[in-house]
Amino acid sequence: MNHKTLLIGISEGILTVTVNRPDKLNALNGQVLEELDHIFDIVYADPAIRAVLLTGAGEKAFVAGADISEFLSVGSERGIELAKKGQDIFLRIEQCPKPVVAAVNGFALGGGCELAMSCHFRLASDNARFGQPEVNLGLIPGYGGTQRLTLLVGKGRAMELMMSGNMVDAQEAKAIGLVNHVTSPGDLLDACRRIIGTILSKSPVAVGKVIAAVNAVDDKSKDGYAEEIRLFGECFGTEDMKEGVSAFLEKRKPSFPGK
């Protein structure tokens, strides 16, 4: 598959995945879905990725929404199955056993909010806004963004926001809990990658634990103190945990196989 709206390039076990729409500040269309969609088929499969860091291109934008463009054919059978498409990748995204960092360098809006928010976590260039704007055109976020914002922000300042439609700097994103870091735009890239990096260099397969576990908070289909101990469990029959148990004990750096 040609990827029309995607930029993609690896180094070291980082896959970067750069949504490249500038001219639409990013945003979020049929097609941009589709190919985040056969990216992470490709991410799941491969073990040379081992992590995945999400941007978008150019200065303004990491995703300004959806197309809005889009919007005035759709009914509402079509409308309910654009949010379950919508979905149904994010919650790839965020199940994804490998780590996905998002990169917020500019607008992240709407459907591309709701894209950063599937992420595992974030980070922000000081000139990044967030929102959930859908109020503004009658609408609310459909890909995620009530469950996932009431999460990370809590429930009294995700009402707010998606009642209202108002933006958060990056500044006020770190403070309510929705980004880690906030870096000045030079930087940003670099800062998710010494970030990656450190996650790398830990057990792969205690890092994937730990995503499904945390996962395992708001998934109703499952108790989360059951899937920790279950989890947990597992690491035990893992070479991952010999060596770096073996490690420690030797005092020497661990080399883990991945397995």
Ligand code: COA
Given for the second form:
Amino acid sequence: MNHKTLLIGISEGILTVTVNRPDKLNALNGQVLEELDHIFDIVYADPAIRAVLLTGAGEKAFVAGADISEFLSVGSERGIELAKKGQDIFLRIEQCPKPVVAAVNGFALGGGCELAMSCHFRLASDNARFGQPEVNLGLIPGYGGTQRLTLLVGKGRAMELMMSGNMVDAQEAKAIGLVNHVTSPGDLLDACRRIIGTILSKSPVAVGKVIAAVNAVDDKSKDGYAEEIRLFGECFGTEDMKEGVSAFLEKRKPSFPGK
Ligand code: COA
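Switch over from the form predicted alone to the form predicted together with this ligand, please.
What follows is the whole complex; the chain from before opens it.
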């Protein structure tokens, strides 16, 4: 499949995925969603891809939301389908066993904020702005935003953001826990790559299990503490654990086989 709305590049195991509709502030139309879904099929399957860096094209936007121009013809039934589809794709991003980091380089609004929140964590450039402005359109977030924003920033702040439609800048986003670090626009991708590089020097098996255990927090089908016990136990059966512990005891750097 040729991607028409995504730019893709791989370097040192990091797949950079850039949503590329800068003239529409990278709004998520049906095609972008299809292509994101497809690229994550590849991310899950291809061992050469060890992490994902997700960003938006241009200097103005990460993603300014779902494509509003597609909405007027949508009725309730189709609205449900749209939300299910968006939620499925964003859940696959969140559940990806390899690290997925959002580089938020401008507006992250509506579905764009939801996309950033489905990544494992976020860095933002100092010109980034976040918001869930759906109420301006007579809508609510539908791609997981009501749930993920609440988990990230707490119920009171999430309620205010979603009821007012107000935006917050990068510093405020950092202060409320929506992003981990704020950089200059020019340093954003390098800063993400530095953190991803650190993560990629660790046991990939253990990193995948951290993702799974943390995701169990809001998975109602799982008891998170029981999940932690199970995943912790599994680590003791891995070659990565034997290598990591041996390397520590032998005072050398580990070289993780990733199994
Ligand atoms: N869906 C479709 N098109 C969008 C879009 C979206 N979510 N966000 C921006 N665009 C388009 C604009 O329509 C415009 O297209 P045009 O040049 O063909 O008219 C282009 O992107 C540039 O946006 P513009 O509004 O001119 O830029 P701005 O700097 O004046 O304003 C925003 C930037 C982000 C404040 C404004 O675009 C906006 O409010 N976008 C919608 C955000 C939103 O409600 N998202 C949630 C959707 S559920």
